[in-house]
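One chain follows as structure tokens, the form predicted on its own.
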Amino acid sequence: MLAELLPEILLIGAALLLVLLQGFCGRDACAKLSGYISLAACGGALLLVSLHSGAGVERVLIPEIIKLDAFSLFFKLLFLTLSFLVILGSLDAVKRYRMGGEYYTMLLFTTFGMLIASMAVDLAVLYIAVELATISTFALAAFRKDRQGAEAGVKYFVIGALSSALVLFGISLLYGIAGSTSLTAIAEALGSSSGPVASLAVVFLIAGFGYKIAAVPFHMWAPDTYQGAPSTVTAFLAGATKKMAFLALMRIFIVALPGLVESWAMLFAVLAVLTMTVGNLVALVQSNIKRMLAYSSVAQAGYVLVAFAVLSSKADLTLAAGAALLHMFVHAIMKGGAFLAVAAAGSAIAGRDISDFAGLGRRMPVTAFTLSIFLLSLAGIPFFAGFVSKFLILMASVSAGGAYIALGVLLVINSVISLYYYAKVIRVMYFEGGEVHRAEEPVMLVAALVVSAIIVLYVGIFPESAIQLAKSSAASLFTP
């Protein structure tokens, strides 16, 4: 069992080491050393998970509590890849803003919590793991020592506490019905019955996790938090922590509540329509690039919810769940990369309005080019990863037939709408602004951007392996 848990042991060991380091070196030296230790720990954990994934390891580590399967390995790859890229990009940002080594400590604790959540098949363990990951992000969101940073941290904390309370209440209702917090035991106890208590539990769970994934109408915190937090932290929040909430949703609703699929899938369909439509329409009128990306992130959550809704059909469920997984992975990379590009641009421009990015294509060519790749991918342009994942969701909705086709049509319409505000940023970077001087681009941030862009392009041009990985990972959810 220890061999399968080596990635988690490596991360928590590195996090505890960073805590000890704070008392033995100066702030700047400690921050630099902490960054390299975190990068090494995260890279090592990613390598270990990749080896497990290649070997097809699938084991129950603790019966009805912790399970290592293809689904958990997929999310481990997602979380560790994004964490590695964020830590790599943060090496420059932490030095520039003198944020201290505790920044990396909290990133490692958050990543550790997400890895445990990916393996949890018990509601109590899943809840604790999600909270462990979330608590550190409250402090990360407030790392900027100004009014906006404080506002971001407070809003995120208040909404996070509310969502956690709703989730916990829903869990308590399921425990009252089944007498157990095991997902399989709950599924057996409920069967196909949908009594009032079970329905109420579904409502509370969807509302609680709806806040965490920033689905409309539970999205109010996201724009202010994303705008006020440091851009590297925003990349982590948008790319990783929201995906952890989706992970929990899939584990709970597919494994524990399959008998109630007709009721909860309908709720997800309504949320999908509201989320992708409101997110895109509000993003159209944003002038601040981080708020625009925040509302774009809301809309992208709606696309994933389309795949959730299709799970109530008689079509290929593995296709629908696989499409959701693939879009979560590519969204984590392209949205995380977009926020890292905003962080890199911060070394040369003072503001965060879209108009401030005028001439960035000449001032910071690598940053502007990679940001363009991420934006085109988010819009779903062919030969980028975002097109592949959206097309897979569209295939799932069309194959389901009936009213599900309308969800696919709305996805296409919303993708067309989103192209306007993504293209606006590209136009400003390359076709506006007068004479500008070339600015120095942060080396580590640029490295993170280039790696992210390569992943986006590779999945977009050679999608077969990524699609197969997502579908095989999703299939493990439907096997006992």
Contents of the next structure:
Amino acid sequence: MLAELLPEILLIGAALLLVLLQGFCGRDACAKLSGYISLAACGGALLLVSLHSGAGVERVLIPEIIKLDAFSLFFKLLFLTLSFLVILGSLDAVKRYRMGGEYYTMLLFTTFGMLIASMAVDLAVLYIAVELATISTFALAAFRKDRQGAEAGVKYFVIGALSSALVLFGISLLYGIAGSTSLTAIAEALGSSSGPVASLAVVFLIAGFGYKIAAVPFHMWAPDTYQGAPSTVTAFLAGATKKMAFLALMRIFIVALPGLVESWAMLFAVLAVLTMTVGNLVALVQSNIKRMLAYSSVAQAGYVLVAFAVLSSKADLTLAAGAALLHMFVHAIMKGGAFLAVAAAGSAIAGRDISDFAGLGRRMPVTAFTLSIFLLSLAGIPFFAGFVSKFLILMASVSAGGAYIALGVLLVINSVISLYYYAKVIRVMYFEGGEVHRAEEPVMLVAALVVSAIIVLYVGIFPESAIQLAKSSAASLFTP
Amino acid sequence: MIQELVFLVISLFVIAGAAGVVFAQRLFHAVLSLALCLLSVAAVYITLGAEFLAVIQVLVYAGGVVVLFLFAVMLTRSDLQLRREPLESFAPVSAVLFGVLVLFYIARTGFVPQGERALAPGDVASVGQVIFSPKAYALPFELVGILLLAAMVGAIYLARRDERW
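Condition change, the form predicted on its own to the form predicted in complex with the partner chain:
Everything in the complex follows now, all chains and molecules, and the chain you saw is the first one.
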């Protein structure tokens, strides 16, 4: 069992080492050393997980508590890739803002929590792992101790605590029904009956996790938090921690509550429509690039929810779940990359308004070029990864037929709307701004950007293997 | 009958304490109301036969957390008057509506919560068995330890003044 948990042990070991380290060296040296240690730990864990993932293993580590299957390996790959990229990019940002080594400690704690959450098949473990990851990000969101950072941190903390309470209420109702926190035991106890108490639990769970994924009636914290947090942290929040809430939703609803699929899928459909439309329309009028990306993140969560809604149909469920998984992975890379590009631009540009980015194409060519790739991918232009995953969601909704097609059509309409605000940034970067001087681009951030851009292009041009991986990972969710 | 009566009285105290936290004008009173609320919850645990949990509740919450709050309030600004925004008119209405809805849902089904196992009164040993057995909740228990460490590191970072490095 310890061999399978090696990535987690590596991460938590490094995190504990960093906690001790802070007492023994000066601030800047410590931050630098912590950065390299956490980069090495994350890289090592990523390597271990990617070695595992090919084998198609399914290992029950502790019966009814944690399980290593293709689904959890997929998410581990997502979380570790993004953590690695964010830590790599942070090596520059931490130096610039003179942030301490605690920054990396919190990142490692969060990543550790997310990895455990990916394996949890018990509500107690899942809840605590999600909490572990969330609590660590509260401090990260407020890491720059200025006014905006404080606002970001407080909003995130209050909403996070509220949503956790809602989730816990839902969990307690499920425990009351089944007398057990194990997901399979809950599925057995519920059977195909949909009692009122169970539907109440569904409502609480969707509302609680709805806050965490920033679906529309629950999204108001996201723009403020994403704007006030340091850009590297925002990349992590939008890319990784949000996906953890999706992961928890998929595990709980598909494994424990398949009997209530009619009612929860309908709620997801309503949320999907609201989330896509409101997210995109509000993003249109944003002038701050981080707020714009935050609303675009809201809209993209809506696309994933479309795939969730399709799960109630009679069509190929692994296609719908696989499409959701692939879009989460692709979105993590491209949105994480976009926020990292904003962080890179921050070394030469003081403001975060879209108009401040004028002339970035000549000033910081690599940053601007990679940012354009991420934006085009977010818009869903062919030959970029975002197109592949969106197309897969569209395919799932069309093959389900009936009212699901309407969801697909709405997705396409929303993609067209979104093209406007993504393209606006590219236009400003390349066609506006007078004479500008070349600025030095932060090396580590550029490295992270280039790696993300390569992933986005690779998945966009050769999508077969990524689609296969996502579908087989989703399939493991349906086989008990 | 007598059990239900006791439960009703205790519940009234829980609700009164919770309402006091929300509506108290002075911070100090809010903290005292919180203590009332938490102690009454401990009483609920006793009526359910979970004595161990009740003791923990008193020790940790009423004993530790509330005292810590009181210290913080008294050491900082005990004269602090809370300014309250006038409540939006629809907020209490929707809260009451939601509460009625939940009550209606649960009452209509005759929902009887299932417990995992009934503990004999004062049976601390079996609580320990469940928490520390690797097949049960040992892993979440260890995770909570890491969670607390992460919360502590984060809190210390946020509370620390940077210049003192």
